[in-house]
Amino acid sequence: MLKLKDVSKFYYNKGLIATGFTKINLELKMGEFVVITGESGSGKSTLLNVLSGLDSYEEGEMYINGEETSHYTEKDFEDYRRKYIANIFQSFNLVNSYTVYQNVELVMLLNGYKKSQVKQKVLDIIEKVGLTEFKNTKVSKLSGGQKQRVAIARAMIKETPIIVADEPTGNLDSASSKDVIELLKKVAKDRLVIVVTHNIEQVEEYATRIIKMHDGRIIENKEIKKVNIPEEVEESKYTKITTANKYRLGIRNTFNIVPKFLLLFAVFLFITVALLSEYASFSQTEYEANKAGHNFFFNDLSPERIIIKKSDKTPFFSEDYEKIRSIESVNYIIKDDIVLDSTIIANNQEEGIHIYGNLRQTELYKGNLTAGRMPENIDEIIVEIPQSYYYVRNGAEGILNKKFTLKSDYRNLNENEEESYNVKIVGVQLYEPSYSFSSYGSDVNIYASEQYLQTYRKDLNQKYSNIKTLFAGKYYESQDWNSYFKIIPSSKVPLGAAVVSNDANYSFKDNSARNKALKIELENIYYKEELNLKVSNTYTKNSFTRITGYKDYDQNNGAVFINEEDYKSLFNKPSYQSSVFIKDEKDLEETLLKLEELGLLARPVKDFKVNEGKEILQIIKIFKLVVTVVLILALFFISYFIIRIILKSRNVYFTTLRMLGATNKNVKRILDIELFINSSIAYFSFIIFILLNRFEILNIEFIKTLLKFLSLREYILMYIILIIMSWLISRRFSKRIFKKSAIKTYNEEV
């Protein structure tokens, strides 16, 4: 069965040679129980890794069944270990973590049995070791002759023709030495068993040859009994460990060590953590660069808002409105767009307050009043103010209560009281503005009823229309600062007719304006409008106030004046634009395309901001993704060196698992789902851990600050990382234990 022939094994350390054994001839038949002895250091536990297939040879040939084997490689030893060699370590190399039957167990797993084949023969093989009432319980708490029972156990359920034991009675008593001898010596008839021991005694009467070394040689090699050797050699039935065995091995490795699964755990959790922190930290900064920027007409560049209109250029009507509601990312429209971007002033001219302020619908307000109540009326407001804003840095009793115009900011605060609205201050929330994030407009904002919001849009439609008068066939411009053929409602002026300065006779050869056609055509970037009026009459300076209604014939000379309802209908318009606000920017693109499906032209207000930093963006994007990858690296060789630590005490169990007969391959498949099961649970944990955040069962800051900047398409990013990091470290670590023969490996860390 095992033939040596001329067989030296050296030990080569730091440039020098030892010796193992040298010129060792040898063979060894099926059906012997073979002794092997002699004194602390001549060698025989050598001879026994080497013809178990544990360690390799320098000089000379080893056979096994007549093959040469000098040529074999670790893979090749592997298989010789798996087909024919069952080992009994001198320290039991047994898995305290596991109980009795999954020790034995395990070799049946990693020779490829399936699990439902494993059951009754594992209990059968234990109860011949007589363990059947410890089948349960963890190793490390059994006797050292119930460890080596187990031993035992695990390598009869092997089935090789070949049992090797190191030292089987080494760490028992005169007791259980016999009986674990007598075990062996039932193993014994139709196999090979080699037993190493330095205690000649207690095996003697057992053996059928008995090998003596000395210094490395063999001194004598003494047939005591004749055996009959079996004609034919079956190894050990054995097939690839299958896919589940791979998992259920991993699994339970992961949980049978609490404390090393808490460990491996913590250190996952904190790449998870300091990997999206990192990314989040970077996007906020990526971010905030990005929201740098003005216009100057928007006011509210929020990231969140979007600018719609209808693709054929109609106004927006209520049924429009529902469908944008149904929208499941929308959280509010602004109807009148426009007053987004515009300036009001609450002026109280007694007291000399005047507020600047965004105007906002009441319905809108969200926030809770530092002091007083929700409006009640249509002429009530209340104020959103920072606390250090000159009129209330005393407190809001500055403002509150107190009567205002709302006037829009072009107009001159001295202005007749006509062209203003009177309104109180019902209502005002004090608050201290975060400057991390850029503000958008005015740090105030008004809020006022819908009826008062409508009616400023129509000033509105006023500032921002071009205003042309068509008369005695020429064309002349509408300015607010110049009165000439300036549009003036006047209550005094029929409908359907116009008034104009009794010098607009002379532009006619008969001297007379009147029942002459005027064309008042209105353009903005919302609509057009044309009315058709005829003159009525005309005015002087004596008859101005008579017929208009107005005093100053300075001031308003030129102007032409209409009726108040003709002047309501160029200005009195549905909304032609719109704004609407998203809950999450994460929502922006998928909310354009839905609005698009509506018909609607649909633009992010952020796309019409005009940004100088650019390039600093740029740099911000490059540093982002450097520090990323300086970050990985770091924190992978880092993890490396703490996993391996960690690991350090699981040497042994993948060694144990190369001496039973799993492949490289195998063992390093079984750390990799070890490893990936602890990285997925830690990142899983944490991910929960958001999820509570966002649901708002917990509420931290720091995770809001990850939720707010990190997308799904991050997270599962940062999980792949995760999972690469994990395989990596796996390589690496099986890498290093596959680097020596199995006995060196196993040496080095015991």
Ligand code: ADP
Contents of the next structure:
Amino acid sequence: MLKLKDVSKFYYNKGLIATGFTKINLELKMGEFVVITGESGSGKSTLLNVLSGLDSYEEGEMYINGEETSHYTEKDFEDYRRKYIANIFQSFNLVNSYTVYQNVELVMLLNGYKKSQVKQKVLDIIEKVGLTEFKNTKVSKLSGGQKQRVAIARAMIKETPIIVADEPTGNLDSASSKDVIELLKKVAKDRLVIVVTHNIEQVEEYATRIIKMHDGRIIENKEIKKVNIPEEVEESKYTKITTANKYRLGIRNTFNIVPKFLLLFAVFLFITVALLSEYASFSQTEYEANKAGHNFFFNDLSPERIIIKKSDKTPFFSEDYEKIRSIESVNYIIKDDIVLDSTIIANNQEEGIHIYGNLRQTELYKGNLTAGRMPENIDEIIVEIPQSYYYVRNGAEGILNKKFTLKSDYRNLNENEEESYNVKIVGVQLYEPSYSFSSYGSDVNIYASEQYLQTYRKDLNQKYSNIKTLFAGKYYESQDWNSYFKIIPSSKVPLGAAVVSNDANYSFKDNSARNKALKIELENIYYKEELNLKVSNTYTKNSFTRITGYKDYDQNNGAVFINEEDYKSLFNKPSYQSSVFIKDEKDLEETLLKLEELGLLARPVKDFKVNEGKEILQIIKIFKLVVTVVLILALFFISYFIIRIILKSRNVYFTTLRMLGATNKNVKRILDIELFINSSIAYFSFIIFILLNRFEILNIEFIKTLLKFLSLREYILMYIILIIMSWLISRRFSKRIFKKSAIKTYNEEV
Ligand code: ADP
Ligand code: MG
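Moving on from the form predicted on its own, kindly provide the form predicted together with the named molecule as a structure.
Whole complex next, starting from this chain.
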């Protein structure tokens, strides 16, 4: 069955060579009970390891069942061990954290049998070695003799043709030794049993051959009894381990040593928390980088704002607004959106209060009032103002419930303001300024009614239009900064008429402007309009107030006064551009599509943002990314070293699996599964913890940030990263164990 011809085994150790044994010649047949003796260090164990394919040899020829083995690969020896060999060791080599039953069952699971299939057989064999009452006891609790009986049971169940036992009684008292030898003899039957022992007396009556070794050589090889068993060898059957069994063992290993489970759980929990919070902080930086930036045309840069125009360039009519309003994601429509991007001044003449702020429509207010209430009438406004602002430094009372006039800028000419310009502040929100220059404009927001915004738009239409007046054969352009040919509405001027300054008389040969034609041509980016008027009167310093209804002659001299209705026909146009505010930023893309389906040009306001510090932000982002990657790598190595220390005690376990016939690949897979289960448990425990905060059963600030910056996609991504990390850790760890042969790892560990 086994034959050695001049076989030698050397150990190479840091440049030194030690001899395991030299030039051994040996032939062993089925049915033999071979006893090997010899003093310590004579090479007995080395010989057994070579015979059982656990270790390699350097010289000579070894035949297994007549086949020469010099060309055998690692895989061939794995096969050989699984088909032929069952090992019993002096130190038992059992899995201490498994029960007796699980230890015996393990061989069968590793060799592709189903759990249910082997149950009866395992119980029978446990019965045979007399351990039935201990079948559910953990091996670590057994005595030496009991342990060795478990090892024999494990060797028996595999039904291999060869049993190799290296000093099986070395750690046992003489009574237990006797039991063990007797058991071995019972097992022997038609098999080939090779036993190393010092107690020849105990084995003498069973031995068929006694071999004595000395200094790496066989000095005596005595056949005591002849055996007549035909050389017909029945190989032990095995198949690949089933996937179910890999998972069964992976799960069993996850939980069978509680402190190890808890330690690994703690490490994986740490990785999970570190990964998620690092990623959340990365998202936060990115979010803030996106929020920064400004724009010189639009000062309301809300992410919910979409600017719309009709693609046929006509103004918006109420039916257009109806259609837009029917889109589900739309929250408000601000018809006169141009005013959202203007700044305005609220004046209280008596107390000398001047508040400069962005004009907003009341519906856009999302905050919480510090004092006062929401507006109920069209002439009521609310103000959002930094608490450090001069007029509110002693609280909101400084401005609350006071009357103000709203003006587009300091140069507004109107002294006798229209009714609708008079407003009252009914609500104030004080806030802590954040010093991020997120929008161009003021840090004060003034919220007014839609009706007021409409009135105000007329002024803006004038401000943003190019207005030319054809008079006395010449064109005069209205300028924003002076009164010369400025167009001002007046209730004192009849329809179709214009009132001009007395100075204009001198432009005509007859020194009279009266009844002369005056044509106003207006053009802005949205529309063109013209108005043909006749001069009905001229004003002087003295007659100014009587004729025009305004007070300040010096400031207004040169202006053209026209009837209010004519003024409206020039400027009171429906909107050509509006803004839509959506309920949720997330619906942006979808809403854009729907608006386009309605024939509108739609652009989110954020598309107009310019980011001056873009390069710097880019650099910060890259830097942050590098930090994140370095952190994840550091995390990986720290975790790896901790896990390696935790798993180090498991070396013996993995080596045992290999000796029992598990292939390297399968041992790795079982470890993968164990770490996968453990890391998943850690991850999902943390997710449950997050969910408790999500549903406000717990309330932890740090978790709230995570919730804000991580979405389902990121949770999945982080889970995948964690699983990949645990897989890499498992791979690195098993690579280290498998670098050495099973027996070498084993010898080092035991
Ligand atoms: P025995 O089992 O008879 O006590 P061994 O087979 O263990 O003896 O050892 C035989 C010889 O091989 C001894 O000289 C021992 O020092 C040497 N040897 C055994 N294992 C190793 C090893 N891993 N590395 C180096 N030398 C070894
Ligand atoms: Mg030995």
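If you superpose the two forms and keep the largest set of C-alpha atoms that fall within 1.5 Å, you have the rigid core. Quick caveat, the model's predicted, so the values are computed rather than measured. Residue numbers count along the first chain shown, from 1.
Core-superposed comparison between these two forms: the C-alpha position of residue 120 differs by less than 2 Å. After superposition on the rigid core, the Cα of residue 458 moves by 2 Å or more between these two forms. Relative to the superposed core, residue 216 undergoes a Cα shift smaller than 2 Å between these two forms.
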